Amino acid sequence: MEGTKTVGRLEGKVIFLTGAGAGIAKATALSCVREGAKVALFELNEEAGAGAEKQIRAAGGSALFVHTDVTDDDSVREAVAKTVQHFGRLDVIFNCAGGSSQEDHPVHEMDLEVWHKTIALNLLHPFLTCRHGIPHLIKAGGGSIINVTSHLGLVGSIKPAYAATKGGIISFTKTLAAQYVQYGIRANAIAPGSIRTERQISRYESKDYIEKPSTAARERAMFQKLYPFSKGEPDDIASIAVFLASDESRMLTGTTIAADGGRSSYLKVYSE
């Protein structure tokens, strides 16, 4: 009809996301606004924080940077605090922040600081987010929480402490999902497989990598033929993360959507 608003499909909800400075986060963050989203962007790097909520804001978004440090249980208060007092309210918790280390060797040769330091950043973080936003998310009548965990938490790998913390989110989002039920709170996790953010066109793009191929870099292009679906930009994954956020997805919870190609569904067998 003429003269009709178009009413986004998150309006008037308010967001948090971490690790926002780039990445999945980033895009998701780009994506709500434009569902007419608050968002508030916790983030350890100041310039990236910063940067994102720049952009945001030209793009005519609402968006608030919160220097946030998501393993240290004050600095997560605080910025889930700034949140609410900022926008007012809380309906969506897009937890995001993680990574993965090149010293995550065997079981039997890693460094245990190497362990501690993937279970904070991956595992202890959705924690204290959930730990300081669910009361918020009470308080507003229900909400949404969602969880980016990895296709190598649903089939293991060979980084123990990475598949041990991303295996744990999906367990995680499932007890969040059973516990807070009652208090009209949706819990669900995205498992993505291979996405391009900055961090993986620097380590898989660069000219080396493709100049003097590994052997770890032969199996990846191995993987990526016979899974062509499993590669994918953040705005895959942002997609299906405004679709968990808003009222479209409201019969699912507890669940975690696998978007990873078939990776973690089915085997393929490589024949040249």
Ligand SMILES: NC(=O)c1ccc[n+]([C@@H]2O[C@H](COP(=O)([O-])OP(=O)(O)OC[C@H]3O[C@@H](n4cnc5c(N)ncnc54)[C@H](O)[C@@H]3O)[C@@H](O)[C@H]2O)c1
Contents of the next structure:
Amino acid sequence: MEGTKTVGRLEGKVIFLTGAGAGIAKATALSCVREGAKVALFELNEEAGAGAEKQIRAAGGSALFVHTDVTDDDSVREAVAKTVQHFGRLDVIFNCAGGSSQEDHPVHEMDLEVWHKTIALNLLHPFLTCRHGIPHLIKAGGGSIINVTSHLGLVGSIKPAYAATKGGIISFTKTLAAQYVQYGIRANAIAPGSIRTERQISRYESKDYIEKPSTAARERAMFQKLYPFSKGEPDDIASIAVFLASDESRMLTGTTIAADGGRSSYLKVYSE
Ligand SMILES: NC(=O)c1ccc[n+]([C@@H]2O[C@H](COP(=O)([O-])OP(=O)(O)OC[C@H]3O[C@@H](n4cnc5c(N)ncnc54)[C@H](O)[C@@H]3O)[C@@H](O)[C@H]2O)c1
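Could you give the coordinates for the form predicted together with the ligand, as opposed to the form predicted on its own above?
Below is the whole assembly, all chains and molecules, this chain first.
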């Protein structure tokens, strides 16, 4: 319409995203910028972080790559300080870095190192970013915290360390909601199903994986048949994150949005 200026849904907001050199967080950073936000990319992999920054800047967006190890208290403190120094404020925290290990074996067989590393990346990390980020959200008069968990945090799985951390994120999110409501801060989580990130594609869509199917591959194919909406793209999660970052979601706090095509909601018996 003539004379109508489109205003982005995140206009003026400053957001930091962890693990933003790849996958879901990178897609979310791009979506947030399209909606008018300025983004700080906290990433351990220098090449990936610098690449994401370059891509966003080339598209006309405002991005700052901050080399960060989200499992290290000093590194997170410095990254948050650099973000606020650069952009002048902080409105949204998007905690996304994380993952599971192939060595996440049954409890009585697991190497303790695997347990500690998984806890550090998936659970200590959101604690550290909140610890250093929340004072700035309070200063800004409110904000939104978005934690990325997994459908496996809602139902449990055969990966004990991963399931424990992702379940922990859900309780931690509820606690953040309770603790910071008086500051106008909301906290919510997203529980993705199977997302076609670069990492997932190279693993599950490789010729090798498809041509030599294992029990795990067969189970994966069966789940996708039973829950066809459970497989998505990074942009599917980015859309939910934009909604949670924006004031459109102002009635939501303490909740977990299960973006898993029903996998944590109902059990479907397989029959052909
Ligand atoms: N992809 C899926 O199917 C899926 C499903 C459910 C949940 N999740 C969750 O979504 C989140 C993102 O997953 P993804 O598949 O997009 O991941 P990804 O592996 O594609 O990207 C993760 C990014 O985090 C960075 N990173 C790793 N350790 C770091 C550290 N210590 N400090 C800073 N950055 C670090 C990596 O370098 C990488 O760029 C994770 O928490 C994951 O558990 C993913």
